[in-house]
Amino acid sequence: MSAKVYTTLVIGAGFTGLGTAIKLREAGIEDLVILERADRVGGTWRDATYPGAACDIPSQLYSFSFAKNPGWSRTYSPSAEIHAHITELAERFDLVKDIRFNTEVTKMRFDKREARWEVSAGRRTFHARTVVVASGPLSDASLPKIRGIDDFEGARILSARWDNDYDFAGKSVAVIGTGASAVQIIPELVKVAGSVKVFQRTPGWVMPRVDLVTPEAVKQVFERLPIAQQAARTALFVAHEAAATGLVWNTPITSVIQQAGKLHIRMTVKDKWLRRQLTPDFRAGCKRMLMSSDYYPALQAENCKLITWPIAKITPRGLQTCDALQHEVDAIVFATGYDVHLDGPPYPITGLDGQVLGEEWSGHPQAYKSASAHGYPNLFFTCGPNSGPGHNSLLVYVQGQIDYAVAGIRTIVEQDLRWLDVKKDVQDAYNASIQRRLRSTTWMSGCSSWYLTADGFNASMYPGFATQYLRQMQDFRIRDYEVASNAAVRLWNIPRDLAAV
């Protein structure tokens, strides 16, 4: 018997990989799976359930348009929330069936005479004619490479695989980073820990995070009323695309978010000394901004204290200072992040040719509209290169790739397509086009960042507004993919609606 193959195969089952699949049956694809490698939905906020972890931006923002949630309880809500959120997607749009859990893809190959996807997942192998990438950027975690790591006889304890069970009451903790999760992490181990040890290699920018509760008449407007929703949502879409003014590019707006930033940190901490080493000294925007309230009064609690000295190795009681102090330690807390795959997706790819993508990638990763690779066929990448904001929400940008795989997806369908595959000139021309308007852009203004590979190329960002980047995206052009037919189609055949999409 012939193996099943499917139209569409998706890989991830978080807000991503779901909202894929909403889109996809919302065009008339229903023949679809989802491989999700965890035994539930969720992805990122599955698994980030650190104390204090919560969105740093607002709920309304980061959601779906087309799957709202009325009942947000705050301004920035917590990630156990978030997380009902897409389980409760996965429902109310009877997608779980679809879902075959405890399914990790190992690796992919495109099959040129079949033109299809063969992709492996353990023994299990699926075919699919079309694949969706939808496994997000922020979907592995590992500890850093630091001497002496393997030695430490404590607990060692990675925010994005935070232990739930160890308890921190009355202990000496060490806390690596202060990043995005840092901030949120170290107001909560403040509060029950007998001693927490921030040990910094670089300050950020920290803005004060107004979170407020939702009230309950305001969840009813919601609830009743749409179009209140979509006008709250577009009112904070229009404020953070206002930031990319002075986060994006050096402009005078820049020099208002720093002092505004300075100001928060003259307001908030005493010491002159400790607001000295807690100033960055790189553009705002070049790296991520943080949000956060609690973060420096947190820092100047009687039982913490900042570590500015860089760490020369662990210890198997705690950590050694450049300066040669010894941090003796029960607990580290490494809030170091995820592991970022600028080369792609952690498993093989195989194109149509042998060629293979993280080789291809290596170091320069490169596709057209962030969602198609020449050489890989029928294939779209979610959060692909140069697809990053620096300003707005993911999920506003993570909606256009969706609505551009859909386009394409569908174009192959309708058209009985053997496969598409964007043109190499196409793709060099516009990659060309992003690395010309990534040098005026404050992520290429000297810091160092997850943003940059380690020659300094940025294979992440996307150096515009959110509005030029959906209306690219908007744009299915066939013109600028080879075409693979299993008839004889003529280009000038194919229907307005599919020729721009």
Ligand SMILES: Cc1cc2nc3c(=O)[nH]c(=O)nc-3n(C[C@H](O)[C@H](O)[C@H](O)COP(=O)(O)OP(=O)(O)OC[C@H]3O[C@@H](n4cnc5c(N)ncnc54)[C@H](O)[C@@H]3O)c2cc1C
Given for the second form:
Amino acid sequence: MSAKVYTTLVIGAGFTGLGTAIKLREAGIEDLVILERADRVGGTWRDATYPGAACDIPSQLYSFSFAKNPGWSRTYSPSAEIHAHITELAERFDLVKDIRFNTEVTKMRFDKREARWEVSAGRRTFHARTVVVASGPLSDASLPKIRGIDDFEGARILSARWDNDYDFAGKSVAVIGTGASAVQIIPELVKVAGSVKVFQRTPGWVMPRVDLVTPEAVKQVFERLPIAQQAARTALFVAHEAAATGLVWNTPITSVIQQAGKLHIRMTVKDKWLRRQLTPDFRAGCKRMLMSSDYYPALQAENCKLITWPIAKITPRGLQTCDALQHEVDAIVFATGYDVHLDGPPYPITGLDGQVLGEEWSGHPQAYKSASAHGYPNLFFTCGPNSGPGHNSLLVYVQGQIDYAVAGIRTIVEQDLRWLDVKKDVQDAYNASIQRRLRSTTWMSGCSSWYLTADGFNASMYPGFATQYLRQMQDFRIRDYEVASNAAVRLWNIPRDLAAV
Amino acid sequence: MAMDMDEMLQKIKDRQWALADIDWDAPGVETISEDFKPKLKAFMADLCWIENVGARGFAAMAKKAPTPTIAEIYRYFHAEEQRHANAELALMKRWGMLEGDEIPEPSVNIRMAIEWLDTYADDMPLSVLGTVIPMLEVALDGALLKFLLEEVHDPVCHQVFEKINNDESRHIAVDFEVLDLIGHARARKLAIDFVSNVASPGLIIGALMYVPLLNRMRNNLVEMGLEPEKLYAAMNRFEKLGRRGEFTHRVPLFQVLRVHSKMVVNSEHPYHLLANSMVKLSEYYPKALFRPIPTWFKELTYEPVTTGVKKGMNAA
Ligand SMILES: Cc1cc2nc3c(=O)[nH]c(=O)nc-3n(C[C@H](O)[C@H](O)[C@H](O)COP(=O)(O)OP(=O)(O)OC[C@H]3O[C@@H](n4cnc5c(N)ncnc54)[C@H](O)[C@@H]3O)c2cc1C
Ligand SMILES: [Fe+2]
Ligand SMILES: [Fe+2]
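Starting from the form predicted on its own above, please write out the structure of the form predicted together with the ligand.
The complete assembly is shown below, putting the previous chain first.
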């Protein structure tokens, strides 16, 4: 393989990977490559093509501040429009030339002698001084392990990998799951399918979503007067930050939010038993909040029914519930979410001394400021451990991570460092404080969610305001890192692996 | 004696069965004589609704469960009681006791139980629900099933009740384990739960509903030629199983139910005068006062397989 060594290699061409490339270029780092396993940019929004797919954070907040879109058509833009925006970003910033499509990273290891990462994608190998992991928090999905799932003879459709060729018209459909994707899919399916049976395990808190068409005049104002759009964005940001007082921390505000959720049920659901079935029994915020105004009405449509009996198994013709009935269906939609990689990326990452990240993170992943992990130098995570918001746009957080990675990479380049490796004690102290702060959050109030590992450890969410998070991410401190410098190697001609100071 | 609840949950998941597993047209219907049918029908109807009442009880328990695993177990038990009701309805269908889409009318006492459950069950503490449910399970479920197996010789009926009994043995094991767990709680907490609920309309009305319900079942059984001793033996089991627990005796409501069951068991006890007049009285309870039957009550069905969505009565 050629000896080309990139300054930075970015894994993934979704919002985050592209945003990273834009900011790196802005910082004067042009020598970069982006590896993307698919054949197009877009990530989440390229893959989420199920009916009703849309963001559930207002579009104004769901874009980067350095690459806004004045033209959002609605309050909550549909998936295709977000995908178009990402595609447009790639073109506007001339990123496509740096992307290697159909290139899936399968493993990577740090080469201590050469002080660079060796990234394998199948049979190809890439070298880079620094790597930014932007392969997405929710980019993999698979069928759930339900008894008998392989026996089913009808169509099995995974929400995350929607089969747009399947015609639902007039079909009997089962939907398994009532999470974020399900509340978007069900209202659309009810419109076309013959019947829809919704199998629910735990109901979530659903807030009404006021989704309006953006008037043409507003788009034009945003287009010509960017400051007006910034003002709208700031207002939304502040409103979402305020929600943290109830959604992040378990407080009386949390109860107020629950009251609003209950009121939503009372106003839109007629039957008392159905209301009971739909009322969550965990603290609001503990699991992801759901946003929909058409989910409850859809469940009450003539051709839709909510079933809360546990599923005993899947049979060749449908599903069997524990009340002894069999439900025959033509298709089963698995709205069962994503494979959340709490243990780090699914491809093996080997560090400075041969240690493997997945093993070290198994059960209790830890990073410093969600971005650096001790023993894995020159590597920057996005959407890393304890970086998730419960109340605000993920992209706001991602933007902080991008700034942090760019600051680190600039330091390496400008100071001509072999590597930067976060100090163990700094990382430990940071995590001790995060875990302490997590105790009073809604996520730890007793529900089981995909935020937590099997033993209830929270390695996914950030316990604080977005503002706090951004402040820490804007403060890159080299003293937090062990530094190995090239200058030392050259000056004293010392063995390279002893060059750490 | 601590039971591994995760293991129990796994066992429950492994032992699921469906109406479709049973051949409802197999021979044996002829074993039910024509003159026995009306009595059997009334009996089955009550039994089937009692399962449904138990189901609703478990739904309430699921919200109070001391651990997530036990909550999940109750979620399964809720469905399993519904399964029993569905299976019993399917037997009635097999025996030609249901015309067309007919679903048997719940008796007044059952309807009272339904109203009580719908109004109060979700607000009752675990220490109350966790004591009443085991009683219902051993006394009603237990005794009635035993009786049925003695009096009815239809092999399909035996096949069904073997499955139901297997489920019930797991229910009862968990019931009494949890009852013991409740007894573990600090005496102060038990006393507060008890005192505050004894005085509550919920428990008083609950007792007013439970007493005639039980005696009505007893009378039905006697009328069908069963010695009431069978029922009493089952009720004594409540005490026996409770005594096995290390802490169960500390639960005040357990003691009340225990003493109460002693009165029921003694057919000479003046208690029966009271209870039977309550049965009679309840017959005069103006039907118009009942609120509409809650929709969870209408989910019963004898159809093993459903396609599409049907709303309303015996929807699937
Ligand atoms: C249905 C859905 C709705 C959402 N709605 C919202 C919302 O409303 N608000 C919000 O804040 N967040 C939302 N999210 C979270 C969303 O994932 C993030 O906001 C954002 O899209 C993440 O962007 P990303 O670039 O980090 O990851 P992704 O968009 O997942 O992009 C990662 C890219 O990396 C590629 N990749 C993965 N593995 C490899 C590999 N091994 N080698 C090479 N390439 C690889 C993938 O193909 C993909 O293109 C939603 C997520 C989903 C799934
Ligand atoms: Fe039962
Ligand atoms: Fe039972």
